[in-house]
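Here's a solo chain for you in structure tokens, the form predicted on its own.
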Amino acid sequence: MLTIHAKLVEAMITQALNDHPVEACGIIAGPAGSNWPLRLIPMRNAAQSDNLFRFDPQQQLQVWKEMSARCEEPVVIYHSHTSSQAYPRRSDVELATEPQAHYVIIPTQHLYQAEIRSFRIADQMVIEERVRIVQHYQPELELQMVA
């Protein structure tokens, strides 16, 4: 199961409609092996498409470099869908690198507004997961959204 912050569900969702018809993407870091998603990074679609995103690699490279640094890790891996529903597309299954993340689809298309939804995907294989929104998370964790 996915918990994660109304806040961070919030800049997702603004940045896929302020992005549409291309599809936006990003992560959201959160410190090593605690599956505690805390700084929302926006990242640039390289394919700049309607049914496609693909990190910008120079920007990648940037972003994880600062993660190893911080000791944090990609706890969710997030992209729009601008004309389907939130499922993972066949090249969405072939790009997920990172298995311990949660995969986030927004729907931007008004049919499947409101409906994120989040899966797990290691070896081609596709799991959804409950989301769980919350309005707090334990005293200690900061949001960070990185501009």
Second form
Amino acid sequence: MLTIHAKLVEAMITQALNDHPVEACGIIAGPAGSNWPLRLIPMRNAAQSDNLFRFDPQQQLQVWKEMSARCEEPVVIYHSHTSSQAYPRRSDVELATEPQAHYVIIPTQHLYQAEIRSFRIADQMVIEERVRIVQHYQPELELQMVA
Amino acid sequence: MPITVIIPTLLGSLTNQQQRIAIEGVKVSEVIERMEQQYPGIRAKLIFDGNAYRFINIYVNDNDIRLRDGLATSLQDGDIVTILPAAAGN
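One more: the block was the form predicted on its own; return the form predicted together with its partner chain.
Every chain and every other molecule in the complex is listed next, the one we just looked at coming first.
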């Protein structure tokens, strides 16, 4: 199950709607092993496409180095689907490389509403999980949050 | 002083979970060949038909090798080669 603060969900949806019809993407970092998404980092979609995302390679290196220095990991890896349902497509599965991450998809087409869904993707298998949106974290976690 | 290669978690099973490898080499391709000798199977995860896979990012220090000379990018003592699978999908 993904437990995530409502402000982070709102920030992902806002970014996805702003970037539509280009796919939006980003991560939410958190302390390694904690499973708490805290620090939202919007990523540039180098593909600038309505059916593909790829983190800008230079930005990805900087963000990954920063996470390493802060003992963090990508707790959430998110992107939007601009014309299909919020379910991983073929390349989402083939290119998933972080088995510990929650892969969140935000649908931006009216047909599918703006309801996010979350998945675990490992060994080419997809498992959907429940998303629990909370209004508060523990105070010390909330202080570290960047939405 | 050798080159330091930073290995992603995804390839840790091939490197006995080592995340940093010290290795000699004057080009990125040579470093990968030497890693292959020590950790068989790693080359096939990085290179196909003489080129780095499209969704594998390789950097020398902070520079993406695609913007330099690709696998022929030259290295100097103390350089850091980072291998990072691209975060991508559709």
